[in-house]
Amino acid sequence: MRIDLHCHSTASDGTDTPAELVRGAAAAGLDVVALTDHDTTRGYAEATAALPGGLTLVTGAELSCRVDGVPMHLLAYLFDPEEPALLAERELVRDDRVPRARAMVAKLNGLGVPVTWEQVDRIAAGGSVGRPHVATALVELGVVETVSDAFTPDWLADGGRAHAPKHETDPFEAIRLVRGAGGVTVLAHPAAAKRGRTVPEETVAALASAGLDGIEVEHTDHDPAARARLRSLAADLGLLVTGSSDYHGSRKTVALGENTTDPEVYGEIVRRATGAFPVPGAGGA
């Protein structure tokens, strides 16, 4: 059983539509795929309608958080998408993305880069706009060669010349909200140091005490040493260990199913969730 619990679509910063994502997951030999777009559940309906037979969809979201000045992401699974408190917080984060992206465009213009908001908006194509869309604009203009090259201090990295902050949820509050909506939380790529600062282990321990369910260990941004360290930390804290691709389509080189989650861990996530259930595929068109 092959399970990938972290994937993005055009509902946020992926390049595959939700329908293309689930079809691609089936073609890649996955049995279970999670749709975890940034701070939005907008892709659920399309993914569910197109779900091929033999593939199960786990609904979720990747929540933008910050603690002690350090940005971090929290994967939330199988929560009630209409629960009012969590919905209001997701909308607050999502709605702040547009002024943030406009601020980054303005900073880039000040650096002599002729990017426009219209260009970024076209690339986002109605999705939840984020830095990868601005980065793609820089690639189109020939400023950088790849999206990853834009995430440096010269450009869009945290504290970079063209970086702009956005509203981000306190992770302790996020855990409380997700639990209140019947969901399960997993700390995303906690050792991805190339993305910027990472949260210290004592913070992870505090999050575990607050109800965090798991840590994403098997991830393309974690080398073998980091994976071993995170597995040990998870064991010490009694946390679940997940693995996933963090697939973004053509925006990143990682493939669907590049890392996967153990079926027993997946079963425990489903057992703990009360807000929603996995959706079995019925051969969607």
Ligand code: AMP
Given for the second form:
Amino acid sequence: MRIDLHCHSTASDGTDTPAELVRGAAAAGLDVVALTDHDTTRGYAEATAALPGGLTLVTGAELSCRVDGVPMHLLAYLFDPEEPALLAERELVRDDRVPRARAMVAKLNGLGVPVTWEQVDRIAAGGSVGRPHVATALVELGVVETVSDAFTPDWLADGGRAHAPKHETDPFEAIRLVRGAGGVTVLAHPAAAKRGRTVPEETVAALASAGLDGIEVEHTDHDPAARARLRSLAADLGLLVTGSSDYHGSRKTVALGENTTDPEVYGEIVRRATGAFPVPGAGGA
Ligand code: AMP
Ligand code: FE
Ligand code: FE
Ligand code: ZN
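Please show me the structure of the same protein in the form predicted in complex with adenosine monophosphate, now that we have looked at it in the form predicted alone.
After this comes the whole thing, all chains and molecules, with the earlier chain placed first.
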């Protein structure tokens, strides 16, 4: 069984539509794929409708959080997408991304970059708008060569010249909300240092005490030393260990299924969840 529990579509900052994503997952030989767009569940319906036979869809989201000033992503799986408290928080974060992206455009204009909101809005194409869309605009304008090159202090890195903050949830509150909606939580890429500061181990321990279920260990942004350290931390704290691609289509270089999750861990996630069931592919369009 090949299981990839972290993928993005055009519902946020991926470049494959939800339908393309599930077809690509089947073509990549995956048995299970999770759709985890940033702060939104809007891709579920299309992914479900297009789900190929033999592929199972795990519904989820990647929630934008911040703790003690450090940005943090929380993967949430198999929660009830209509549960009102989590839905309200998700919408608050997603909707705040629009004025935030406009603020980044304004800062870039102040730095002499002729980017427009219309350009960013066209690139985001209705998805949960984020820095990768602004970064794509900077690539189009020839300001930087790649999306990744825009994530520097000169441009869009956290606290960078053209960065603007968005609403982000306290992760203790996020865990409480996801559990309240019957979902399971996994701390995404906890050691992805190239994205900026990472949460200290004491905070991971506190999150574990607050009900965090697991940590993502096998991730393209983790070197072998980081993976070893995180595995031992997970063992100490009694946390599940996952592995995933964090696929973003052509906006990142990582391939679907590049890292995968152990079937036993997947089984435990499904067993713990009460908000939704994985969706078996019936061989849709
Ligand atoms: P946002 O949620 O709008 O703040 O944007 C965060 C997203 O930017 C992450 O989910 C990644 O997809 C992307 N990202 C963050 N750091 C980098 C980086 N160093 N290179 C490329 N993409 C990045
Ligand atoms: Fe992303
Ligand atoms: Fe992330
Ligand atoms: Zn992600």
